[in-house]
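One chain is shown next in structure tokens, namely the form predicted on its own.
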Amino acid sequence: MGRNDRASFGSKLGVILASAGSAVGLGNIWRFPFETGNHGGAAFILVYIGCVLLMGIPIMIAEFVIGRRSRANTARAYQILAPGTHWRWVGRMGVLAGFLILSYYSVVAGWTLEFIGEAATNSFAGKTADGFIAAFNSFTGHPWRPALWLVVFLLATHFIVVRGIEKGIERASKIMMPMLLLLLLILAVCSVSLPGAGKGIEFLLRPDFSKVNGDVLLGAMGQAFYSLSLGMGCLCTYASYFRNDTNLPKTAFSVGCIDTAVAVLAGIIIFPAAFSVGIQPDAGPSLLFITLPNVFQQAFGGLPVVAVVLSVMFYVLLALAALTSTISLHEVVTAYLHEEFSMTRNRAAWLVTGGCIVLGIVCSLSLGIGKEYTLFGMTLFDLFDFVTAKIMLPAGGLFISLFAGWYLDKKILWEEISNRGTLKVSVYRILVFILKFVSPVAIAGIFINELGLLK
């Protein structure tokens, strides 16, 4: 396939919703409230929004520039823009990161399908807090049930990706993203209407700046980086399908706003509901599958039908958020195999799906019957999470910033950001300054902090 006949998104709305879908995921719904709860509530949110504006959106624009200018998968993009240099390894690292993340992320994504069934059959009714923990541990430790849902989720992802850009990814995004936002709004309204929910709203909206310190700043930067899916090749790959008239700064800003809105709405759902029943939402990943079922049961247990409906809606919401992310991760690797090895799109997609099923099942088993087998003191699931989230993604973001800020011809950067001079971009010089100086220092701080070298 040549660069000129490359597939593209069919509409501006499709571009924004697909890109936002790539960014929006489970991290918005469990990680953001968790980080907010641990770092001062509203003060953290304000710092986080600042990090999105000052670091996240500029790096996103840089990924968009690299992807659209090259009209290629994320690995070939650097070979086109920096031929004969070692920059090609940045793109290849993004492809590998996407594959590894898809493998273990699909394990958790599969759990959402199990919990949709649990919620629909009212299995949460009558359980104590210890009962929820025991049920969750029993499920994740089961030899084949989590693997079954993992396969179902990856096949659903595969079905959408194999249909192509406009008929598959764009069409699915136009359906799923509005559904996701509607479910968020309904659940948020229900949560804030609970007795005692005011404490949660106050915690979420009234900042306490006395709690803002270096740890909060690093936490907010790390969350912005994680939430926007920077450094894993998704946004670069999607940008290669953008049309020439796509406004890159406006698209990046829109994606940042949608992603942040989803995260804040998740906080509005979780904090008031948790505070209303006296539960602190600081349980990390288990928040979704242990703490929140307990919250739903305590908050709405007196109204069984309401409890069932809202619980089902919440886990459908999680499944949609996970699916929009797995689609983009799958596309990163599928596009690479399709273009670099001259495979049909169908064959490339099947190779990705099959490989992720195998690795995903091994990751799933490492949380159950295989948990005694570790590498560097971690299960395979935890190892994949550590290597990608704490090493590969920050390194990828750092190199993207350095590439766009220092290596890439500024004429190319200007042409792409301004659509060859047809758009007025008053913040261009500020953007270049951020990419050259601010972002590298900030990401280096995240990198050092995530590795625990500051402690």
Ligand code: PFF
Given for the second form:
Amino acid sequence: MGRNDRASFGSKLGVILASAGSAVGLGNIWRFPFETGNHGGAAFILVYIGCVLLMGIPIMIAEFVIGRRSRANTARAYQILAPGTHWRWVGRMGVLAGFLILSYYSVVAGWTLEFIGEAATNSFAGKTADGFIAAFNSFTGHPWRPALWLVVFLLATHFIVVRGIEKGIERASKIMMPMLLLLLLILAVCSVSLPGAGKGIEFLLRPDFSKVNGDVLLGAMGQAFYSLSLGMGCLCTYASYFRNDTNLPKTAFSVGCIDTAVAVLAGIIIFPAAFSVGIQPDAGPSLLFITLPNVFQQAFGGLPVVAVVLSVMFYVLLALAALTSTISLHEVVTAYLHEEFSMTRNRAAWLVTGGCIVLGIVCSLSLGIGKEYTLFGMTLFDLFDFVTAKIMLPAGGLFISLFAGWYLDKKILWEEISNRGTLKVSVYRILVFILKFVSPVAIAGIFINELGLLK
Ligand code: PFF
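Show the form predicted in complex with 4-fluoro-L-phenylalanine (PFF), please, the one above being the form predicted on its own.
Full complex below, order starting with the chain above.
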């Protein structure tokens, strides 16, 4: 297929919703609220917004430029823009990161399907706090149930991706993103109207600047990368399907705003409800699958129908958020195989789905019957999470920033950002400065901190 007759998104709204769909995911719902609650509430939110504006959005624009200019998958993109150099390894690392993230992310995404069923059949009713823990452990330790849901989730992702960009990814995002926003709003309103909810909002939103230290700053940057899907060519791949008149800075700004708004709303769902029933919310998957079902049960259990409806809504919300992210991860690898190995899109997608099913099942088993097999003290699931989120994404972000700031011809950067001079971009110089100096230094900081090299 020639570069000119490559598939493309059909509308501006489609571009924004698909990119925001990639960004909005499980990361917004379990990680952001907890980080905020623990790191000074509104003070953390302000630092986070600073990171999104100062680093997240500029790097997103850089990924958009690389993708749209090359009109190729993320590995080929560097070969086109920097022929004969080692930059192609940045793209290849992104493809590998996408494959690994998709494998373990789908495990948790699959759990959301089991929990929709549990919520719908009112199985949370009457369980004690220990009962929720036991039920979760017995589910994740089950030899085939989590694997079954993982396969279902990956097949759903697969069938959207094989339908192509406009009919598959764009259409699915246009249906799922508004549903997701509606569910978020309904759940947030229900949560803040619970008795005693005010304390939860206060905990989340009261700024406590005494808690802002270097750790918080670096934590906020790491969260911004993961949450905005940066550093592995996901948005670069999507941008290769953008039209020539897509306004790259404006799209990046919209995606950053939607992603942040969803994260804050998730906090407004979780904290007021948890405080209202006196349960301390914790981090990670256990928040979503142990603490929150308990919170919903206690908060709304007096009205079983309401408890059922709201908890079903919550798990549907999670499943939608996860699905719009998994399709973006799948697309990175599918586009790569399709274009680099001249196989049909269908065949490429099946290879990705099949590979992720195998790897995902191994990850899933590593949390259950294979718990005692560890590598570097981590289960395979934790290892994949660590290697991708803490090493590959920041490293990818660092290289993308250096590539756009130092290597790429400024004429190309300007042409793409301004749509060949047709848009006025007043922040262009600041953007170049950030890409050249601010992001590389900041990311190097995250890296050193996350890997504990300072301690
Ligand atoms: N941004 C997604 C989330 O917040 O859950 C996770 C993710 C998706 C990370 C796609 C990276 C990526 F390329």
